[in-house]
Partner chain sequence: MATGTDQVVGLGLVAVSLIIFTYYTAWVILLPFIDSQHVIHKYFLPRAYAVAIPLVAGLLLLLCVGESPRPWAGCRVGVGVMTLSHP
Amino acid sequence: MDWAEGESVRSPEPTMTKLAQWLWALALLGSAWAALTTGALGLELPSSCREVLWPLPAYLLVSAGCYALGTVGYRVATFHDCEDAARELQSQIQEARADLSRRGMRF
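Can you show how this chain looks by itself in the form predicted on its own?
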């Protein structure tokens, strides 16, 4: 069936982006943390749990920062040079310069 004959085009299924997934997870964790720390659920937590629960977001933030720093450091340390791609890029640069020189541009 042709488009002109009335075939409908299906729109893609709406998907949640990675940012939206992270924001939902943070909202869920944040609301659980707030409910536990404010006593909104009516639970009586021991004082040792409350002492750990209050600074938990700061601990998680520092842990995420350390993980990110470690990941970036590892990726930089294990980065591989692409010598073939570098040679190809240099040859393309030389071709572009030669073409521009033919057209009257001076370097």
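The form predicted in complex with the partner chain, contrasted with the form predicted on its own above:
For this one, just the chain is written down, with no partner chains and no other molecules.
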């Protein structure tokens, strides 16, 4: 580390933890949603927009859950199996067991 002589080492810039950032964003969005649904801002939204607005948190949760489920399923389906290597490994295990039991080891 090189700094000019006489300069003190400054502490790093204060940063928010990830949890604090998430909670902050959640609080912001949540209050915006609450303000719009309860009509506290005095905006006259068309009724179809209000109908879409009030289930929005539930909708976001369900979509996040669907995304998670779909990703897990996709990754399971496209997992790279190596069947030859698996068979080779199994035969090697059999060999090792036979060899060891010949030498007297009990399983």
